[in-house]
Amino acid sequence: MSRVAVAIIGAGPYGLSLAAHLSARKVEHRIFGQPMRFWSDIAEAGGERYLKSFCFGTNLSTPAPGYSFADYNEPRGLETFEPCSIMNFTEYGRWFQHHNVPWVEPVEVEHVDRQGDGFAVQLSDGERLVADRLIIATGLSGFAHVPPVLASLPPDLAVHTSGVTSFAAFRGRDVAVIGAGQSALEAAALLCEAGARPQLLVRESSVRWHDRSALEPGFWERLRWPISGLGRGLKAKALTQFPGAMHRVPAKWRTRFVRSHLPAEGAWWLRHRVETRLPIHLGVTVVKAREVSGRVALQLRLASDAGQRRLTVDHVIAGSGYEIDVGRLMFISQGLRSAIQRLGRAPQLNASFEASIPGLHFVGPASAMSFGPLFRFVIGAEYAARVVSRRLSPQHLDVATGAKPARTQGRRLT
C-alpha cells in the first residue's frame, strides 16, 4: 500500500487552491475528485445562471500570478464585474485547473478511516493508500438541506434545487418552489423560461432584493458601502480584510452570526425574471406534504388570517439551502465521524484548519462555523489554503511544531 504526505478530497475551488499552494511550497501530495463537479452539474441543468457574487470575489488561489477570474475572462471579452455565468466559472476553473494543478486524480474517494498515525483512503478505481493528513475539501456537495415535511416525498417528485439535472424536464408541468433565497428565485425563473408553471412559496411577508452596485460608486457610497469580494457594506468588507478574525471570536456569537449573516435574498439582475412572470405567494409555510395520484398534495399555513389551504402540483422544488453536517460525510468511516468534535454539526477546527482528530483538516463551506461567514464562498479559497499549506510545509512542521514533516519528493502527476 502506497503512502502520501497530504490526500485532498475534493477538486473545486478551496481544493485546487489548496494543491496549488501546497505545490509552490514543495509539499508532497495527491488530490481526488471530478475537477470542479458540483459547479459543472449546476451548470449543465440549463438556463441562465449566474453568480451571485462579485466576478472580483471568485477567484481561485495560486502563488503564481495572471490566474484571477478577471484574468480568464478580459481577454475573452467576458464580464469581470457582474453578473458572471456559472458555466463561464466552471470553465474559468478547469482551466486554472489546466495551467495550476494538472496533476488532479478524476477518482471518488469511497471510504476513509485510521490507520496507525494516518488515514487509510479507498478509491473508486481500487487503489487503497494512507495518507499522513487528510483534508476534506468537499464544498457543498452532500449538504443539501431538505426540509423534514418533504422527506417522506418520494425523489421523482421532490428534489432539491442543486439535485435539478434538467429544468427543461418539467416544460408543462406545475412546480411549487419553496424558498426566497438566490437558489429558489433562480429555480423559479428557470422553470417559468423552461415552459414550466412554478409558483413561488414564501414564508416570509416580502422577497428582498439587492440593488446594482455601481461600478464607480460616489464618495459616501464607498464609505457607507463599501465594495468587497463577500458583498457591500462595512461588516462584509470587515469580514474580507481580516478573514481569520472570526475564530478568535467565542464560538456561541460566532455560530450565531454565521447563521444570520446575508439573509435570504435575490439578485438584482434575477428581479426582472420573477417578478410578474409566476405566483408569489407570501407569509406561506408547507405544514403537510404527501402523494396524491402522482402528484404532490401541500397543506399551507397562512401567516395573514392563520387559516390554511391545499395546493396540489406535479413537483416540488426546495430552495431551502445547505446544511453543513460531518454525519453525512459518509465516505468517512462512522468511527471517524463519531470522533469529531463539533460546532452544531460542523467540525470544530483550530486556527489551521484541522479538527479534533490529528492531521484531518476541511476547508470550504465545512469550516464557516470556525470561522466566519467568508468560507461559506470561494473567496475564503486563498485565506484557507495559504493557512493550511503554510502549516503542511516541512519547515513549519520541524520548527514551530516538532510535528512529523510531510514529505517533498514530489507530487503525483497523472
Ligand SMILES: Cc1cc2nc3c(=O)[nH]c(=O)nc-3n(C[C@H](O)[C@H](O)[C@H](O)COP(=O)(O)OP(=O)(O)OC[C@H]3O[C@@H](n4cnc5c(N)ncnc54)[C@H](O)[C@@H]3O)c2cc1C
Given for the second form:
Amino acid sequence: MSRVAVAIIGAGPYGLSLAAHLSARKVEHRIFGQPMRFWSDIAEAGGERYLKSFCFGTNLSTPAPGYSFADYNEPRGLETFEPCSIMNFTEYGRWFQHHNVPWVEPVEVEHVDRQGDGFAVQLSDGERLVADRLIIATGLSGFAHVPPVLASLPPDLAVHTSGVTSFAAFRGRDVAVIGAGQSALEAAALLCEAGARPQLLVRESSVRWHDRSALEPGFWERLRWPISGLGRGLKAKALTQFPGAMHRVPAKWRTRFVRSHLPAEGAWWLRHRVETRLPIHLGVTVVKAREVSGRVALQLRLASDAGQRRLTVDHVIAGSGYEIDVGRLMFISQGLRSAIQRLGRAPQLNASFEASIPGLHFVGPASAMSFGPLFRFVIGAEYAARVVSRRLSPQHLDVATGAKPARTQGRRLT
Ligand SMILES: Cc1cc2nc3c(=O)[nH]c(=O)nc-3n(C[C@H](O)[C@H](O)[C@H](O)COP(=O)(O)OP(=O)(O)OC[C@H]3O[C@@H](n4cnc5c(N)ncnc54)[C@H](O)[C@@H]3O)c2cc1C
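In place of the form predicted on its own, the structure of the form predicted in complex with the named molecule is requested.
Complete assembly follows, chain above in first position.
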C-alpha cells in the first residue's frame, strides 16, 4: 500500500486552491475527485444559471498571479462583475485546474478510516493508500436538507434542488417548490422556463430580493454599503477583511451569527423570472405529504390560523438548503465520524482547520461553524488554502513541537 503525506478529497474551489498552495510550498500530496463536479452538475441541469456572488468574489486561489475569475473572463469577453454564469465558472475552475493542479486524480474516495497515526483511503479505482494527513474538501455534497414531512415520498415524486439533473424533464408537470431562498426561487424560474407549471410554497409572509449593486456608487453609498466579495455592507466587508477573526469569537456567539447571517433571499436578476410568472403562496407550511395515485397530495397550514388547504401536484422540489452534519459523510467510517468533536453537527476545528482527530482537516462549507459565514462561499478558499498549506509545510512542522511531519518525498511532490 502506498503512503502519501497529504490526501485531499474533493477537487472543487477549496480542494484545488489548497493543492495549488501546497504545491508552491513543495508539500507532497494527492488530490482526488472530478474537477468542479458540483458546479458542472448544476450547469448541466439546464437553463440560465448564474452565481449569486460577484466575479471578484469567486476566485480560486494560487500564489501565482493571473488566475482570478476575471483573468479568465476578460479576454473571452465574458462578464467580469455580475451576474456570471455558472457554466463559465465551471469552465474557469477547470482552466485553473489544468494550469495549476494538473495532477488531480478524477476518482472518488469511497472509504476513509484511521490507520495507525494516519488514514487508510480506499479509491473507486480499487487503489488503497495511507495518508499522514487528510483534508476533507467535499463542499455541500451529502448535506442536502429535505424536510422530514417529505421523507416518506419516493425519490421520483420528491427531490431536493441539488438532486434535479434536468429541469426539462418536468415539462408539462405540476410542481410544488418549497422555499424562498436562491435555490428554490431559481428552481421555480427554471421549471417555468422549461415548460413545467411550478408553484412556490413560502413559509414567510414575503419573498426577499436583494438589489442590484451599482457599478459606480456615490460617496455615501460606498461609505455605508462598501462592496466586498461577500456582498454589500459593513458586516460583509469586515468578514472579508479579517477572515480569521470569527474563529476567535466565542463559539456560542459565532454559531448563532453563522445561523442567522444571510437570510433566505433571491438575486435581483432572478426577480423578473419569478414574480408575475408563477403562483407564489405566502405564509404556507407543508404539514403532510402523501402519495395518491402516483401524484403528491400536500396538506398546507395557512398563516395566522387561516386554516388548512390541500394541493395536489405531480412532483415536489425542496429548496430547503443544506445542513452540515459530519454524521452524514458516509465515506468516513462510522468510528472516525463519531470520534470527531462537533459544534452542533459540524466539525469543531482549530485555527488550522484541524478537527479533534490529529491530521484530519475540513475546509469549505463544513468549516463555517468554526470560521464564520465567509467559508460557505468560494471567497473563503484563499484564506483556508494559505492557512492549511502553511500548517502542513515542512518549515512549519519542523518548528511545531509534536507536530506530525508532512513527508516531502513521493510521487506527487511538484
Ligand atoms: C445552487 C448553488 C449556488 C451557489 N452559488 C454560489 C455563489 O454564487 N458563490 C459562492 O461563493 N458560493 C455559492 N454556492 C456555495 C458553494 O457550494 C460553495 O461556495 C463552494 O462550492 C465551496 O467549494 P468547495 O470546494 O468546498 O465545494 P464544491 O465546489 O462542492 O467541491 C467539492 C467537490 O468534492 C467532490 N466530492 C464529494 N465527495 C467526494 C468523494 N467522496 N470523493 C471525491 N470527490 C468528492 C464533489 O463532487 C465536489 O466536486 C452555491 C451553492 C449552491 C448549492
